[in-house]
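A lone chain, given as structure tokens: the form predicted alone.
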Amino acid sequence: MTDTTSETVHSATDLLFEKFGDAIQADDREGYEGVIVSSDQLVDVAQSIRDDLGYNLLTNLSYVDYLADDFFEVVYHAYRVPAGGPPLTFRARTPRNEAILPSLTGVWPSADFQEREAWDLMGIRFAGHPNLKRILTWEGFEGHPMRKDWREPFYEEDNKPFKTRWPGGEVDRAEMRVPYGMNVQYPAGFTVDGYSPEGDAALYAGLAVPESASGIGVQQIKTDQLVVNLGPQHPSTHGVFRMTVTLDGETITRLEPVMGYLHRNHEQIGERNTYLMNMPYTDRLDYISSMANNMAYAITVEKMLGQEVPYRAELLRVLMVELTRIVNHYWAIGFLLNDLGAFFTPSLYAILERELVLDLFEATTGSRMMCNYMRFGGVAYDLPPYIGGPAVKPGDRARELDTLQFLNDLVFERLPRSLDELDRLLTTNEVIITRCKGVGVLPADVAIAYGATGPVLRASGVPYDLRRADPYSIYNDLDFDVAVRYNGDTYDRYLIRMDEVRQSLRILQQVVPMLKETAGEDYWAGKRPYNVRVPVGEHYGHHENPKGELGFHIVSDGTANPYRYHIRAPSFINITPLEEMCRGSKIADAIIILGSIDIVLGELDR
């Protein structure tokens, strides 16, 4: 954070003190930053920081029970777009026996989802909330699992490494021990009957709607409006997730995403791991960019630490990152095709090319998906000097070729000739440009509102990219340029993504070179520790992953596991407004919203 960018911090909130007074106090506990926010004052602080304050985008609300002083936090991070720089952290506390706060909703909408899964983790009612329900568990889940009093049936101990597999290693998994039939806990007087585990009666009363008139030319058609489900188990919602839809005919009227059918409390996990063990967990969430989500915790914990990088270990990191971001876009590319119909052809395409980066992934890693790569303080290996090759004819053992050659290679000629060819054959493709062009339009303003990052918000002409507007590692030293396109519709969605890869390859073409000249050179800064021991204090840390803000807000009570492990999901977060891109398209235009947005449910669900 540089002097200037603290500054503005400061100033604003200095106004904010000067505005409200006593509404707001200085947090002054030993490593935390912000202000703490009066609960009956919290809207009118909110709207402040928005209009008065100019932080128009809140990108992340965690919530952190601190049980020995019987309260609830909430924690908001608000920022600057596309302008940039660090956080405005503000917080609103809250009694754990009667939790209620005010919904910031009204002022930034982004809150929705994130204020839903406060409430079904933790417990905490938001006054004002428009649709607060459960999102990640069931209706009529039993207790809220993020509470640090909250016990699960096969729970064994609060932290890992558990006494039953740790130093003497003799296993007695919890599970064993509980009878069949008692591993499900249920809420007082509790009977199956007329019960509906997704709670769809709840659901379904908030989408229905009277019945309406379509107009088809001079006559009125009186129709009747139908509710139908797209999922969850269905190929083109990218997994099992759920769109339940109100139609007018084939017009979409409402929809409701679904989700939480693959959330399996990672971040309960990750409060119970020691810092260490988090890293291969993080690896699970966007399964698709490993890497990316690997140097988004790495750089949270390190910021906490105080921890230096060398400058190898800093290129190894990007070169593995921007790779990432490849290897994504180009997914995430295949399969819109896929949703449009174009069925495995295009990502036969772009899955070929993938191919070939996750083979030095391998090589380097051991692991083509998820990699588990990067350590507090570098990375866990440098580059072997040979990489598997493929064999030159039936039969031949594979070659191996030089890694820095397979790279340059790689950067060079290989992906740009292939992004050229699928530029070539799918930008003016007539077929895309009639279903994607003006189809799920998501204005500036709105992106904003929402919460949306990444390539969603730059696609709607916000260049807003992490990598510029909050800098990290070396990317203060490389040239690229933040892509951005300006009609927020699923056509640019498209085109942001080819835009990108072309920006990533830059910057490996500055990289690679940089990799042989620093052959040798440390990768890893002091020893390699078991397992870390974080300074008492907190740190929101985030990262230009390839589908927008990845960021992880960490409390830290001075011990080797988390006391608070929140995940700031990219997926989640731009799923907050699908809604309002697929209001007034066709039902068939819905599946290729979804698939332009890009998620992944590993990370959405967590």
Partner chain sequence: MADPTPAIHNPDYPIPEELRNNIAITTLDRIYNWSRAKSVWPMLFGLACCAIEMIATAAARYDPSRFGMEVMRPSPRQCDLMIVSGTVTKKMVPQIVRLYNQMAEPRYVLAMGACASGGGPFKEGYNVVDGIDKFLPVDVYVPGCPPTPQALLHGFITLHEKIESQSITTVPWYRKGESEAIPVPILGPDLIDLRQASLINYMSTQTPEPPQPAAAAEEPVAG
Given for the second form:
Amino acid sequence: MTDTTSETVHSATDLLFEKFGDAIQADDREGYEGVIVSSDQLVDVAQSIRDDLGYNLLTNLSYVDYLADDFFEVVYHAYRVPAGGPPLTFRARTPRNEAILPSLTGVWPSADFQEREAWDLMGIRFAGHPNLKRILTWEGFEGHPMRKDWREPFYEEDNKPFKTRWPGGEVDRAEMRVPYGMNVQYPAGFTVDGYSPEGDAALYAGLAVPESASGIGVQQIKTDQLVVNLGPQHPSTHGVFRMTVTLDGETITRLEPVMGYLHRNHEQIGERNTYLMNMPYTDRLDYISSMANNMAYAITVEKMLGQEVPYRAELLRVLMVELTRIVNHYWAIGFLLNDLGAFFTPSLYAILERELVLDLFEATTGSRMMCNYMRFGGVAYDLPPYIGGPAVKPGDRARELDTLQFLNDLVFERLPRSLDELDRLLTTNEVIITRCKGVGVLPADVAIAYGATGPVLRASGVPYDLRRADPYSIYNDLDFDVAVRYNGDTYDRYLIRMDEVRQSLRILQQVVPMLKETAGEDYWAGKRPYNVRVPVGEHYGHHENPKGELGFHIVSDGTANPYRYHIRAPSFINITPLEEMCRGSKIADAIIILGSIDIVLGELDR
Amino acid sequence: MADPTPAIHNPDYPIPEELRNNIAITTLDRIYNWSRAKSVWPMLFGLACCAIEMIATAAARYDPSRFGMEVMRPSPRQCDLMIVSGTVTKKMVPQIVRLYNQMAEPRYVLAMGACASGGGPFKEGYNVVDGIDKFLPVDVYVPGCPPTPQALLHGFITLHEKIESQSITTVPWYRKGESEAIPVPILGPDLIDLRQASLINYMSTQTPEPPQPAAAAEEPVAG
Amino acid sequence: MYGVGILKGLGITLKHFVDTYVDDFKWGIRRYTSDEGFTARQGLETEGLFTVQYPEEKIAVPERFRFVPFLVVNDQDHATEPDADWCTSCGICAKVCPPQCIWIIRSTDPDTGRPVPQPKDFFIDIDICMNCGFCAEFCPFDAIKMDHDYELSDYDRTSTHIYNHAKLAKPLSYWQMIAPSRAEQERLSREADEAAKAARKRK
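Coords for the form predicted in complex with the partner chain, given the form predicted alone:
Every component of the complex follows; first up is the chain already shown.
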């Protein structure tokens, strides 16, 4: 990172000191950056950061429980879009026993879901939040699980590795230890008899539409609005996502996403894990693009460690990440068409190309989907000489495809050809144009306000791509354009993915020859320890994932386990403007608008 | 020539070689199970990462239509097989149990992957159910994280073997009376399995202890 | 003109349909019987249908493929120590395992009570294992490896899914069979290490 960019952040904070004086405090803890804002002036300062300093996109809201110092800290990261540069970090504190902060939803609507998450998992109230309900767990859940003094039913120890595993590791199933034989616990004195769950009462109450004023006309026709639940088991919600839609006829008047059906506690497990252990867990965030998740996590921790990465490792990383981007966009396009009613044919073509790329992933890393490929300081393996393996089982058919030849053919012939084919198949199809054009329009300013990133933001005419805006790895040396489309509708969100695949192919066509040149060079620098210790401090690392900005906010207390491990998931934030995009559309359009955002539940619910 | 449909032939009655392709002697069980096993319709229902491998299995490369399983129905009323493909969370399990109750018998459950079988890597999480078999009777477990498409196909074949081993005289769905529905768990302070209600009520009268660190069996020795 | 886009798209679908048969004509039965035919069907030239006819034919998994781990032991016909464990129960795999699914009981000498570098028992809960491969990657003795056998489906988990030492132990020859070049590479690096050690001793 160059000095000029960090200077802009410093000059920005200087302006804040000038304007707000005592309300702003520099964060002088070792390894921390940014400013501490007093909570009573938080909204004014945020307004000024947005309007005066130009940090117009609130990208991440993280929350940390400093148990020893008895306060919660909410950390905000904001970007200048589309100018780029590193994020501006500002934070606010609130005592643990009475945790309340002013809500920033008025300044940045993108804070909406993130503040709900902070309330749900940490128990921080946000005054002025329009809809402060639990988001990942359910209404009625006991406790706030991300607090450092909250313990889950299968609790063993604060940190891994657990001492019971070795040297006297008598095997036990966790369910043998707990009274119920299940992963549950109940507060003292709780009885099932007479208990009535809160259920979705709050959700439906929030969606209730006041009795509309009497219609104009000779007769009063009694009309009613209808609440429809889509999901969590629904073929077109891309997993266990649920939308509760209020309909007037077929037109959507209100829409509320309900999530948490795949909330797998990544963050809490991540804080028990060591740094290295989190690597395979990141695979399972956005499980279609595990390589890109690895990359985001690796560069975040490497930044904290101050570790250099060999050139060949960077090449391999870029190769894998861009292939992942292609796979992800193919998948997204295929399933967008599924949602449009073209059941499975476009998906089959997309999956065909994906399978070919997965063959490379499997031969290189050992797994098709959960690659677990990157390490701090490089990658786990070099490319294999051949794709395929020896025939062992009865019926096994061996293949031997030369890897470099395979890569060459893949990025110079196969993928460009299949992309053109997909283009001919879909882009001019009249049905697709009719269904997609002008549907779910997201104007640029709204997209920025709601914190959208990735293809969703770029389809709205904002050329913002972290690979160019805040460069990392070797992207600065590579020749590619930031794809951008200007209408912000579903059709443009489809086209932008085609464009991005073309740009990724351009990158790959530069990377593959370089891989040939650097064959045999080091791909993993350093000593390859399994217990990495990260210096005390905090860092927010980000990466342009296929779905948007994937960020990791990591707080280290110098031990082998991260003190705080927060994931800024692109799907989670990109879903915030869903209601904005769907309102006034027909119910059938909601499905394709959701499809065009391209969510994946693994990272949406984490 | 190989026997085209080995599953339906009854080996107790030898058929002359020249009639092999024209005549089949079978039992009611065999033909009943053969026809059921060759048209198991799975539910179009994905939970997590494994669902992606399930979709990859359903696509052209692994093609489950070779097993008569390509028809994936989103409605539980039309399905024979529920593939629990991924992590079962506490928030999701009421819906899964409800879907299972809505399926018509005979119905089968296939737990795909480590998470659905026993919680998997997320088992320790506070919102994760440690195995769908805590609620539903599981017929086949497919280990792996995630199982590759070939592993899932092996799971399908294992299920077919199970179906073919059943007998029409003993299967529960032709007995008198209705089969009992599994009570749908409710979301209270934590997930409440209603079959455990009396245990929960009893335990709540005891002083609950917060989870403690499991005692190490022995102090680790350096070396 | 309205409909041209749809027709163009349908042309693509038709092409995919025809391609399957073109390839079938080109290759004949060899497309399904010969290894070259299989490679062409499962490689970059594939067009149209490319189904793997599992279980009659299976894609051989690559050498680095990882499924549930196993423990390497000596072959039965080993000259001095048949069936001896390579594992020294150092516990690195249990420490590095992300979901903590490995349990090891270390042997102790019955007379002195001192630990012996050999596992008394070794457990892996395959319902927790996430197949990440860290145990194999960080094992300093090449004693734990990722298996290639993915056909593990069964009807019960409570009695079968915690693998103990007896179920995990597989001979070295098995590892050499499923991953020949990696096994050879590891053998060479072990020999180099030993040679270096011996050289240091001589000094």
